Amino acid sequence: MENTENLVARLCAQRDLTDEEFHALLVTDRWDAQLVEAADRVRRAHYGVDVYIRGLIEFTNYCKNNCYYCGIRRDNRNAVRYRLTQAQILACCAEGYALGFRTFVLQGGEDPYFTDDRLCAIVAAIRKNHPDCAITLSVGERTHESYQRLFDAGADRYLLRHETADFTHYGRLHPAELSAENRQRCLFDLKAIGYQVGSGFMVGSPYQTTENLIADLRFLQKLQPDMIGIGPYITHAETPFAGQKSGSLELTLRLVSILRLMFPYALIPATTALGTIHPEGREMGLKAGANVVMPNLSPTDVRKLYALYENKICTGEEAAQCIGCLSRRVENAGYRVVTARGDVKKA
């Protein structure tokens, strides 16, 4: 096999490697510096130093599902549940708009209360109030008809991590009623409808192998998403995986760089999970090739309740405090926050 420095150069040039070559990059930190340098060069070529901000509104922590890793899983009886009203969601958007946000991300558990009618009404109201903004949804698996209705109501983008592309591994992370096959079907439905689609996976989830990660890269090549969100798996005490160890900062950053080289055009967030496992995790993510951050616009009294994992950061800050702090952090890392919609730049 060629030396790994040549592998990084070839990954830049052809956006692909063999499984064996990806394995070589993933299992060692010896060449991380070359990956980070190359990824930063590629992101600057496509997006300059711009970092797009997305206003995150976590509007419900009810969920009908029972995923083994998630803190808002159905069987977590200690979770304090909440739902935001349409008026509360619109107030979050109005506050965010005044602060310069031009993308709103509505994220929630798979909450049966939010029927198509209710969710379409919320999306339509945001579209009416803020016609120059992008509306992103992250509300899980739904039918093709549901996705179409939400798109017609004004949603532009949809985030749905595939979590793991390997069907066997997926089955070890989820109860039997959930399947990798259906989740992937949802992603291709969303693309067919016309959404800008985001996918991604957890890094270091229980039972994950290097081969699983390579399968994730291959699935993303097939999907060709507009956005790719990855973050380290972080344990939660109220789940069956309470005793499992969390994922690695180093491997997550390595994968951010690999993804930037494979998908130069992609919108890749420096996730809150990165900032949770390391005080400068989000800055490190930006330097590794990420170009999106997602400050929280949710009311402060519910932020601690949307606990997919433990010790989540920025749960007590007001939105204005959060964006001010984050802007300074981004600038200190060598980039700048911009208030554009931040649509994907595909050739």
The other form holds:
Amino acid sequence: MENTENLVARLCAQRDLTDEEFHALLVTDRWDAQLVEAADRVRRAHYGVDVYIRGLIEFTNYCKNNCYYCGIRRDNRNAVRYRLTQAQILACCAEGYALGFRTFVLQGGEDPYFTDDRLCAIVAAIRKNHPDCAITLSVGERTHESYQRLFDAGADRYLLRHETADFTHYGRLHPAELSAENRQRCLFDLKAIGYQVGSGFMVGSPYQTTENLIADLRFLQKLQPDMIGIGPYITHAETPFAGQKSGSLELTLRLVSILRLMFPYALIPATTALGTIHPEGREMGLKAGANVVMPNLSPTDVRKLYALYENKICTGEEAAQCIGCLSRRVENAGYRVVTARGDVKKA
Ligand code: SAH
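Target state, the form predicted in complex with S-adenosyl-L-homocysteine; input state, the form predicted alone:
In what comes next, the whole complex appears, and the chain from above leads the way.
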């Protein structure tokens, strides 16, 4: 096998490698200057030093699903449940707008309370109050018809990580009523409707192999998403995976760089999970090729309750403090927060 330098050069030129070559890059998790520098070069060529901000509103932690890794799974009886009202969600958006946010991300568990009618009303109200903003939804698997109605109500973007592309691995992370097939179907439906689509996966989730990660890269090549979110899996004590260990910072960073080289135009966040496993995880993510951060706009009193995993950061501060802190971090890493909508720059 060739040395990393050659592999990185070829990945830059071709935006692709063979499975064997990807394997060589992914089988280790050591920090790799060549990979990081190449990714930063490509990121600067497409997006300069700009970092887009997305105001994240975690509007419900009720969930009908029972994913084995997730802290807000249905069977976690110790989770204290909440859902925001439409008025509360609109207040978060208004506060965010005043702080410079031009994208709002509504994320939540799969909460049956939020029927199409209710969710469409919320989307339409945000659209009316903030016509110049992008509205991103991240509310899991729904029908084609539901996605269409939400799009018609004014939603522009949708985040739905495929979690793991390998069907067998998917089956080890989820109960039988959930399938990789349906999740992937959702992603192609969203794309066909006209959403800017974000997908992604957890790094270091239980039972994950290097081959699984290569399958994730191949799936993304097929989907050609506009946004790609990845983060380390982080253990939560009140899940069936309580005894499993969390994913690695270094492997996540390597994958951020590889994704930047494969998808030069992509919007790639330095995720909260990265910031949770290392105090400077998000700065390292930006330097490795990420160009988005997602400060929390949820009301402070519910932040701790949206606990997908343990020790989640940024659960204490007000929105204004959160964006202030993140802007400083972005600048310290050598980049600059911009308030533009930040749509994908696909060729
Ligand atoms: N219900 C929505 C939103 C899920 S939460 C949906 O189905 O898309 C957003 C993401 O958090 C998930 O897609 C998953 O990749 C990630 N996540 C969940 N539990 C996690 C954990 N224990 N560690 C790290 N990431 C986790």
